[in-house]
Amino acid sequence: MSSDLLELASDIAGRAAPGEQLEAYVSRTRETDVKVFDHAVESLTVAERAGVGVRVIVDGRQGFAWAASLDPDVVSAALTDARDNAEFATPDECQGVVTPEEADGVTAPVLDLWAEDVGQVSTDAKVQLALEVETATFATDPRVRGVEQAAYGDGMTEVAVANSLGVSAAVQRTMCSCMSIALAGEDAQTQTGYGFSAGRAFADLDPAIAARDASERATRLLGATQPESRRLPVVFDPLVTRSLLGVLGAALSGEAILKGRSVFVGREGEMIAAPCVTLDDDPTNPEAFGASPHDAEGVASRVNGLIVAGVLRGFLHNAYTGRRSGSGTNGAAVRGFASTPGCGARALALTPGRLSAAEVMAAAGDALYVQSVSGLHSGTNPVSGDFSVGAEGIMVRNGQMAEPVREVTIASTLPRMLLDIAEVGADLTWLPGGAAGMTLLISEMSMSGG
């Protein structure tokens, strides 16, 4: 662990004036991004960025400023700006940095989230991997007429946070991935499909998996037509389930609850989902790409059971929303250096069921397999719970994939969908982002087609 960021954060926090609370959040990231097209490099970026966010709280008035530099003079200017901003803020008795008492009680997990090879592998090797993904995608199926894009990306991130009350923490983590978007054609129709491979280490990546998945997702949609409208069971692809959990995570944040912007306001302790549904946010799991030993305020991470056997058990809180709600923080603060702490999920996952993806499909009988959705955020109302999104996928007949379909809209409400979950697949897979994916069967939704 590089100690310089924690030393800098602690130094800034130590500049607090009498009667002032001060917090510094410092981060540094080195990224590589390679995009290839038509067997040549389309773009290559190797960049490092660093920054600091400073919060000052005086008599409940919060001031914030940030800088995209760790230069001492720039950091000092950010601190001055934060102090100036605090003078104009509205007092709020719940504002304040995390206290040692709030941060105590849970031991931070020891997590190894850093892979040295991400920084040691040459840029040439990373470019070659992206080119390999493109070549492999073309080789998977003669119907693959092109590759819209093949890419490689990685990030090496170090973060430190410290406040004037003595709370401090630091973490470093890596992540890398390769991806492909295949273009498959047959007659006059062209379909696209997405595939990827992700891991903490460069050695974890498998270009063949990214190529195979992209090709399969594109080719199996060839010949897609618009189906007739009706109500039927729906099977979600793991990538779609991951996106759906992201929507749920936002609705279960303490901010959304306190602002009345969630369908789950006032429902804690109620049965809101099928008994087979248990939803946890577990950033202590090193397999999750959002894993971290602590949150963005320096509070130890822990497993937060949000829905347990269908019952809503709680929400995700940072220090501020925890104080406002009376629940206390549960280590769910999230942020970057250019923002104040919010609260949200970092590693959402449903507890896996007993059935494989194929067995979930068989249990569905006649259904719609949803491979991808569009308009997820615009088509979901977090207050009413209304859910209506565009989709494409494959009809399921007698438990087997049949003809592909497109120009479909699927609709229900989030509360109804949770209660209608019939099976949670055993194929839990951690995906980039803050949630895991798995095959999911909803017993009934409305499908609007022709």
The other form holds:
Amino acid sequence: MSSDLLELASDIAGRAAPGEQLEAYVSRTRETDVKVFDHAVESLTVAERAGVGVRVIVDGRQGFAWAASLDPDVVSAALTDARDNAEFATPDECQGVVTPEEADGVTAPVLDLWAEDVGQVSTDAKVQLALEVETATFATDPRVRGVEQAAYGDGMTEVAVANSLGVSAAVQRTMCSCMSIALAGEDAQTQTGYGFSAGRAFADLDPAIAARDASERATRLLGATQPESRRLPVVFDPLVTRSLLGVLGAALSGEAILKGRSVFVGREGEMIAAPCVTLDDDPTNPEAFGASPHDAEGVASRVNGLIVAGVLRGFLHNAYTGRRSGSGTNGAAVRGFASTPGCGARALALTPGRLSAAEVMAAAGDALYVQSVSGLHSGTNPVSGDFSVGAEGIMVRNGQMAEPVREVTIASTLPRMLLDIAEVGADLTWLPGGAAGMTLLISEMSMSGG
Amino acid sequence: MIEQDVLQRTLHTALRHGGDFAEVFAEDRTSSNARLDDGKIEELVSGRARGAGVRVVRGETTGFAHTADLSEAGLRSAAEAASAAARSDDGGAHVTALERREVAPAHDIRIEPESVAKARKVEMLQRANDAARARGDAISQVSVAYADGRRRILVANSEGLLAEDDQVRTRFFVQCVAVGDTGMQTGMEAPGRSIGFELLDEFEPEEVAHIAADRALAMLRARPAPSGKLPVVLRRGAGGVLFHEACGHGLEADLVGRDASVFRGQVGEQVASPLVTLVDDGTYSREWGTFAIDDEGAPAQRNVLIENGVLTDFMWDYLRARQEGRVSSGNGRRETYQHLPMVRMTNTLLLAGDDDPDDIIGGTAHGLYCAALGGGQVNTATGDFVFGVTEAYLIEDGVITEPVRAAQLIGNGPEALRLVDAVGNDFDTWAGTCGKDGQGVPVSSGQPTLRVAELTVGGTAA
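Next up, can you give the form predicted in complex with its partner chain of this protein, since the form predicted alone came first?
Then the entire complex follows, led off by the chain already shown.
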């Protein structure tokens, strides 16, 4: 499937001049996107997008150019631009494309991430699924008075990377999902709830789950009031845990560490989390949506243990940060075609504990159950470690869900939160967005309200 | 970009199987970025994206397809793909002959970014880096970026519209990390305008670097932010994002139309303090969210949304306006040709009032002074919004005192609007990227120094 992309990437990499290193990263996605509203199709998009990123390194100086086209003339122009750009960079001996030795440090896993049905199912069937999600959302509860949006989306993505030292790799993967945002109303109050179902194959999708979750999340917030400010234990919904892991992953990237932009700089080997916390990035697990046999530089993927029983054991490195730190790449290069390789997580997960979600709730006693957070981008800082986000959820009393709350924030610091993790739920579920979620109990955070 | 007769034939193809409206949106975008990090010129990046999106509308349904192939064949296949969703037996609408509309540029570009040597751009990075590091030994890391972009767009539709615009934007970023006894803090400053390289004359690299470095250094002394309700004073330019979130999104006609806005049905009503007059102004000269025509070909406008606290109108794109039998307000925007347009803000400005900013601070017994904000987020259906404060100080007995750590502020849009109890006579703007439904577009927000009588501050101190 990706053979023509791999050929194109190799062809570009083969144009390296003497003394020059060249790398081409090519991607192509075919996608369908359906949005429905009021029992009719609001928009239907069927499209293919493609692009190339060309990286040139001469004497340790890197230049880069990208183009949202695979047209030969455009690709050649990008190569010219990349060469020109390289002249201005500061020489850096660690700069350079991946060597075959770095790429093959471990054996790449064989992963089947491609579901043919995504391309075979008719557009009409995809439209029907989106309509079904909307109808099902209305049917769940009489208090659902509207569906702000119901949608279906899929993508069939092919990626290839090749460099002038002979390293090359290709990955292909599919992904599809359906979602619903329910509007629930009672008296003058409106609440919203989000539900989705996602999978590699069209057949994996369950519109009833998306509808049920959207409805439940909206209706259970009805009657929410603003509580008094206080400190209390907090239970994270799996979706919120996923977002927390995303922030943590950014703070554990080799680049953030090398450049002194992480609260975890210099903490390797130290106890940075509660003993129940073990965190891996495992893109070799085909259940993870971010799974891939190779990273974005063509290095074989592997399991990277980041925190083991509370102790910080490692960071995520690409070729550059691996060389500079002396630990070598561990296959964690991430990028799109419009950027040079960064480093980061693709499949973060905490090792599950023994308690079910209900048992975690029971263990919490009196707490705040956080269903969703807002302002994650502006409210978390991986450098200072500050963590303060908007939250909506439900008070937990004697281990049971009680009254809903709104207009609150929850705050702590990332280092404090890791040490305060009291329970990791057994309910691990892989979610879109580079991490798995599970119910999590944090023993204390500040809740700001009235 | 594309010949007029090719456009005419593409529109005809788009409506051949049905539909009442068709549009071709073509875009040619170039970008140039340079980044200095960790003391090194790390990379220069050039980018190019060119293509066209074709949409076909039948009633409330839109079919959309896009292509990077601007040949007649490429456009024809996009038009055919887009028309599939609008297929009907009754045949499509007639395509009116295209008539080119003369578009006056939004403003002059004094120094075209393409005319500036890369070495000169790199020099600006070095100057900012040197200036930031010279601010003190506590500055441990500096990252500087320069970015310029040019976006040529063309819009042609079946109602005979043909219009083009040429949009240039330039931005300069400095981010500093400072290290002290209490850990690390960051400070950022990132001016952006819809102008060329002259941006760096107006915002000198050293000046931008000093603001970012001083912000990080000030935060080293910060103690935990308070937790709970407090009066909040927003420095001019630092708090416009509050109104962008608190009510801007809720005044977008597409969200109002889905019943996903707390402001639905409130036109003509008092929705804010009488001190509040809010405009969305796509014509505001040289500002980050300014353009000559929007991404549906409608001229940019200055739209009054709230006047002396009374809701006067929503913001409109082509489709929402058509449903209500009115014309677009020039708020139809899209990130790229690969996206469908929707109702978006441009430069959302709360106009200046009469109060002396010093008096606003002096009249606050105990509160929070916000000197710099990060981004925000809103749930338009409930009106609840948040925004991040990245530089803040306590106000004690009318005087700005100690810095406090970054925190999130949370409030409810309609409540916050009513609680604005002082509006200053100064003014400034802030450039940002607004995200909606996965699309980011450049916007600015602006406001004078003002006070909200009560907002919830999400700190950790009791």
